[in-house]
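In structure tokens, the next block holds one chain alone, the form predicted alone.
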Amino acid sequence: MPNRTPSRVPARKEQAKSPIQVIGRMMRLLDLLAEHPEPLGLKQIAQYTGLHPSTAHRILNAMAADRMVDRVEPGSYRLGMRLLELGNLVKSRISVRELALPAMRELHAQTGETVNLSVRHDDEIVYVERTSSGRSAMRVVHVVGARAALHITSAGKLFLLEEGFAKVREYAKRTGLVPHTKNSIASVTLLERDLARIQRQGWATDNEETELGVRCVAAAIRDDGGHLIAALSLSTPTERMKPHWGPLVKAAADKISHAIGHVPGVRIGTH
């Protein structure tokens, strides 16, 4: 009787093999959908692709009943709820200081200074993470879990920056524009002046505004859907800031905001 075993390796072959082509071809599928807001019929569908339509018809069918697509009417198609159901998901579990923390390290080991990230609660800006070698000796009041009040600090400006300038006059009435050094700024004219700057250049700085000798710059951190939700600042001795290091730190925060799924430009409602 004739060995039979050579054939059943190719059969088995071609099974190992299905689910990951299957799997390819569904990635294609749902590529293809995202890149077109409106439905597309199966035909579309298939020429797109390359696949056969029965082929596509048969997948599409298949995360139709996981509502990982939608069957607008017979034979067209779009994206399922079920993907902005996993996506709500992934974004809740996204961790902005895991995510930052390769670019902070990053800036620090290019400049040797101090970074911090930063959230708002309330009027004020919370450090929640830092990153630094301590080579400096220089007192710095940045550490993990300190506050600061936001028209004194680099990362605050941004966040009132974001607010706009009829929030910002809220603001002034509401805290008074404490100083905390000399050069603080306790004037709402001031202080529009020095956002108006900021806006125009893309990053925003403190000038020994909230504790003599130390600067600083920051820049913001931005979400899937424009939103401002943290803010990354280098912290240096006065006489060690560079001029060069503002469009730096710019780019180590953006790096964070594309990891974290922003796409410049998009802006999706208010918070």
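The term rigid core refers to the most C-alpha atoms you can superpose between the two forms while keeping them within 1.5 Å. Residue numbers count along the first chain shown, from 1. Here the structure is a predicted model, which means the values were calculated and not measured. What changes on going to the form predicted in complex with the DNA:
A movement of the C-alpha atom of Asn183 falling short of 2 angstroms is seen between these two forms when the two forms are aligned on their rigid core.
Superposition of the core reveals a Cα shift of 2 Å or more for Leu29 between these two forms. Relative to the superposed rigid core, the position of the CA of His57 differs between these two forms by 2 Å or more.
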The other form holds:
2 protein chains.
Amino acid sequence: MPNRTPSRVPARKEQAKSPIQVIGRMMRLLDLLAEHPEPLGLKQIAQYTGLHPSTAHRILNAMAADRMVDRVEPGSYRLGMRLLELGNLVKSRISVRELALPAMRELHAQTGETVNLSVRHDDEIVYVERTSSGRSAMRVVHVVGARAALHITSAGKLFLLEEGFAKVREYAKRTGLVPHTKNSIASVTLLERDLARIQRQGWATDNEETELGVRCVAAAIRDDGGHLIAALSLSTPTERMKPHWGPLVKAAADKISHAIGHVPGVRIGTH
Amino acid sequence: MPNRTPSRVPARKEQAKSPIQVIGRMMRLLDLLAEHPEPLGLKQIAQYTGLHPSTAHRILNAMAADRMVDRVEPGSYRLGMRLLELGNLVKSRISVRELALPAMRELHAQTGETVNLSVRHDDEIVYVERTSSGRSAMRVVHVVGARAALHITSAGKLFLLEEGFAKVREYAKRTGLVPHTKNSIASVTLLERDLARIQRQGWATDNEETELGVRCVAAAIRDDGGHLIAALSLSTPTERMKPHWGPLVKAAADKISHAIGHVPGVRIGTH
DNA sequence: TCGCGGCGTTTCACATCATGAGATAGAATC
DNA sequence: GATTCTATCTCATGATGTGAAACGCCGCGA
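Would you mind generating the form predicted in complex with the DNA now that we have the form predicted alone?
Starting with the chain above, the whole complex follows.
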């Protein structure tokens, strides 16, 4: 197909993925504007995207009419307010629980162990969802709605770490770090050391700290703003816990984060 | 009426605002998906938008390829993740937001009422951020991204005042000062009188002019050039509004302006 | 088991619609 | 005031999106 663009810079090969050219071009324009925080002039836009200035102008105008892009001044464009509205709409419709379930089932199928989803509520974590089967007679069951202190659960430790060490000391003073078993972490120093290790390895553990004979691994679930909103955890009888399940839980949690819209490295808003 | 598409119903007159039909149709699809939280089937989409099923399908596919819409299962569509990403980008580029949040939270803590941050966009104000809690069952909630006319909101009046009385008359002529409630200011004379009062006292009010039963107070947020860039407002049910909250909102707005780099008296650049 | 109806998807000849070279307008620079 | 940038508009051209119809798939009921 003889695409008779003069000796214009090739820029990039016309991507064939879009069944409709105009929409593909629209996306290239949005991509470009997304990459540049400052408003761009029509000339640059045309050059970067490889579109004819006339074409770029026409499409940008159409988008501006629907507030998808903002024409800040003649010939100067940036991403528009409509995107903010639609984005918030998408966000408001996300349910962590629903999006987490497939990955939870998969993790459960791989391990055969109980998988929990929990969120923070004050100084405790609350179990929000669970997948377990009758495959094994002996299994760890947390009732949905049950709660537990932050410092004695793998999921809780993730929330403590998120707040930073200053707040951890406040938490310790406030609650007194009441131990539940002989393995529970009862000193701030040990807790901080444990949190540092969690930060390094990417997932948290609970070595019979909530209940003797029960071990857990947990990993963080983050939203589009990079904020910790939930924790995915795996609970097993001590003797059945496998070392490689840590990364496995981490991977499942990352998959859920991705489904929610999390992009590693992105952090918006001030907590 | 049988759904047989032969006697094609116009559904709605093709809106002529988009210079490119495909983009206009895309917007209609996005609008429809925005209105419906649950995923929609192709058949319904085609019916609601008046598009041919084949056309709707083709456009939706193109959008799905770029993740603007999400094809949750064959023939079932909803708004896509890309919108969340782009929306966050837009949001992150409104820097006032971040700097305003601490003061907004403080003001919220002092009053217990909903605090809004808004900016001007054309002849409307757009709500950019909100702090509200579940402390009180009854509260005033503006959706982030929502818009409202300038002359019926306390925040909007600040922007009108900023432009001077000459431009206010232009605005009045342009928009017709459409009233929203029986309290809305619908005459230029009254509007000018209100603006003069706002200028004297340093903050703006909205006495059930947007919605009956709701009152607001707003104050200006200015950048280092002395330009009005945003407005901080407090919305309450009429009976809960306290007279001393005016100065309080003004003080909070001034604090934000200071954080941005505003120095009272400084005014640079044009207009 | 077979046939039927509904739905999403794909196809393809047609003509509508987006295209881009060029003209125009407007703003900055020399 | 001439020059040279832009952004915007115009319009003949044919590439490109259109939609009726055909296809394939599934579930339902006979």
